[in-house]
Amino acid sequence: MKFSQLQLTSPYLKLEPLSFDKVDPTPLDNPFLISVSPDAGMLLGIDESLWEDEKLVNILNGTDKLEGSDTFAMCYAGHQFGYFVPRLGDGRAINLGEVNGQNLQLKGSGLTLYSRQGDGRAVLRSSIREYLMSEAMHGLGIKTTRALALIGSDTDVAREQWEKGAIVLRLSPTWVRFGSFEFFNASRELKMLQELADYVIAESFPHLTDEENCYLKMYAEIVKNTAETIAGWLSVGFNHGVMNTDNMSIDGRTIDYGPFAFLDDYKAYYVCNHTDTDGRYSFTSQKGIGYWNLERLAVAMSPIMNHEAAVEVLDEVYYTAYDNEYFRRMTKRLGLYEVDEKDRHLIDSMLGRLENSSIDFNLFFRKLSRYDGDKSSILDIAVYRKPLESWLDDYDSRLKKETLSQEERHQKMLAVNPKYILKNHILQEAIDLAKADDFSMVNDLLKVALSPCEEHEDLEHLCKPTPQRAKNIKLSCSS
């Protein structure tokens, strides 16, 4: 089936109308194609060539629609770096509809009802971003909205100069955000509160269909899949950036990549989003403003639910699934199979080792992966060589309790560790030669992003390590 022949319903639009806003994208001028994710058609039931869809780049672009499309903007509201906002809403992003259990969604189509004083577009550097982010975290074995699509444009775009405008098109089971409920909450909108649950629960909990205390049991799955999320970020050195509420996707998956960024060199409370002036989304705090923000969806849901049980279901389920899911990938990533309790040290310490010792986080796994007792392998890309040597000894005693030979050790952990990482020295990169109208960086980028861990010979000038200017940089939220 080719992309264009997809049929789409839009079962969002069954709620009330203070729900959305109906609006058709507005195009970009002289809209052309500039990458296609085959992986990400697959969602889709897709089994034909993107790049050879004629009628893709008018879709993408608004001025054609799929059989079946009835295009709108979501309403929500939430709390931007703690405060709450009322009202926010999709202010440059317009839904398609739903196929194969997948909503389609055009981010930087123009303006809706929320844009508020933006204009409902994004430029070609966050398009980019956004678009080989998502199939990179999908690489990596985490929940994620998806990218199908990127198209540039003429047209010019007003940040903090003028940029190309572009847009993406994401795929996600669901864009229901913890803000959803929040702004129905707010506005005293409780039975379409109730209604938005029900929505909710047809749509990515269906299991929970007619069960008693169902809205309590949904709260329980989303506190497990968002803590099991964040502890994903975390164990690969993700830092989200910007975790307000309106970008917490209702079914825990990854949502709305704007400032991100993977540590380089291991820095505990690093910021990635020069916005972020109290650090407030720091690569460690992640794991509390997870928390945080799911107090606030059990205080937006207690109209339906037992705030009181909401918040027991919180304090029970939330560590705990963070801590297991982070123990798990992180004791994969060291090479440890025999179940030890004391690994749980061994990771802490190790993690005080690598900021002591100015190392890069991910090559520093990826060189563990080979790892044969010559600690220099380790140490030789570390600026400060004393604090891990004392931690490899340790190391040293524990594998000894495995009974995996090396050579399984080895390719279990290299299956695990990635070699290429999207830092965002080696993205800028990409989007510098794509202002110059080359785009065959953007495209390779995809290609290890959805397989990171495999060896491309040809590409091996994509994991190079970060230079010294451009390490744990900060970045903006304009996009």
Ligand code: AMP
The other form holds:
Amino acid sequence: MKFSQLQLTSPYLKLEPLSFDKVDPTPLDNPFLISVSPDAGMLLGIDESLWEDEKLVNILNGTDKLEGSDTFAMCYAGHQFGYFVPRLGDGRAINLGEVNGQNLQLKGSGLTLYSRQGDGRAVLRSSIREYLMSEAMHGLGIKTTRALALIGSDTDVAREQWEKGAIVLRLSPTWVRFGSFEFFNASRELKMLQELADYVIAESFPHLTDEENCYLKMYAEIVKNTAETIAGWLSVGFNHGVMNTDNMSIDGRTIDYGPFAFLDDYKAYYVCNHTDTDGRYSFTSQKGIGYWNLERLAVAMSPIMNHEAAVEVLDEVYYTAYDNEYFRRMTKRLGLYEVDEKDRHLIDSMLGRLENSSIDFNLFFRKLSRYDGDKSSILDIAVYRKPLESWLDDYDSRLKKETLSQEERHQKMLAVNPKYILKNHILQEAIDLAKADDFSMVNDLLKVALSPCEEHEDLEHLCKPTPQRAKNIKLSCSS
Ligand code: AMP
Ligand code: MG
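Compare with the form predicted on its own: the form predicted together with this ligand:
Everything in the complex follows now, all chains and molecules, and the chain you saw is the first one.
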């Protein structure tokens, strides 16, 4: 199957017209293909080369259409930095339709009814970041929207400076957000709210279709999914940066990559988003913000489900799901396979020690994956050795309870502790080259993003340490 042979349908358009804006993409000038992800293509059943599909660029650019494609932008609301905005919507994203359980969406394809003061565009810099990070999140085993292809163009787009416009073709089983429910609740369109809930059940939770209390049960699943995804982020050192409720997907996957960052040296309250002056979306705050956002969703869904029961569900499910998933991922990262509740304390104390040692979070785990009792192999990458030294004593004693051999433990740890992390400094290098029309690094990064724990001997330069000046920097939201 070729990409350009796909046939799409648009079940979302069966909802009331207030839910969407039927709009065509506005093409960019002189579009050209920068990168494709065959791995994402497999989700659509594409087995022919995406590079050789001559229609791919035009479909991304909106000058060709896939069969059955009826393009539209979605309407939603959202709490942005704690404040409610009653109407947002896809200001620069245009949906193409659905196939194989995946909804295809262009990002950066021009104005829609919801563009407000924006230009409907996405610049090359932010598109490269979103394209690569979508695939990297999948490579890390964390639920996310995917990216199939990226095009560049000659179209000038105004940001702090003039930049070039680009478009990413994104895939997701759903593009409905918490803010979609907030829109209908705030507009008091309660029949439409229920229709949306039924749509979401059909799209993302079909096993609940004929269940009693299906909306409450759906809410419970959203709580669990969201908690697990955020636990995934904290376990790999990922800071999303803009956890507004319009950026929270209804099936709990990572969505809308903006000024995100991975931790360099471990810093619990690191804030990647330059405009987040209060640190609302700091690294460690993400756990509590997930809960807060789910509270907003419970309010938005309250016309169709018992609110008190929903709050109880939230309390029962959220922290348990979060803690279990975090513990599961972190014990694997540490190579601890025998069940021991005391490991929760070992993990907590590790985080404090990492912060006091000024040590790169992910590099620490990669080094630990070859740890043989020689502490200097770890301590040599820390600025301050003392805090971590005594923690390593505790770790040594804990390892004695394990039954696996050291060699087996190392193999298992190397398979879960990534060598390649899309840190901002490395993404920036790829962006600088791309601005000079060299896209080789974008394509190399795609390879390591999809299999970050493998060695990739020819691509070692992509995991070089972060230069001091680039450590834990903040990023501008403009994209
Ligand atoms: P974000 O924080 O990127 O998720 O964006 C928040 C809202 O602003 C969403 O409704 C976006 O669609 C919209 N938006 C962001 N950038 C633009 C742009 N350049 N043009 C139009 N709308 C935009
Ligand atoms: Mg968004």
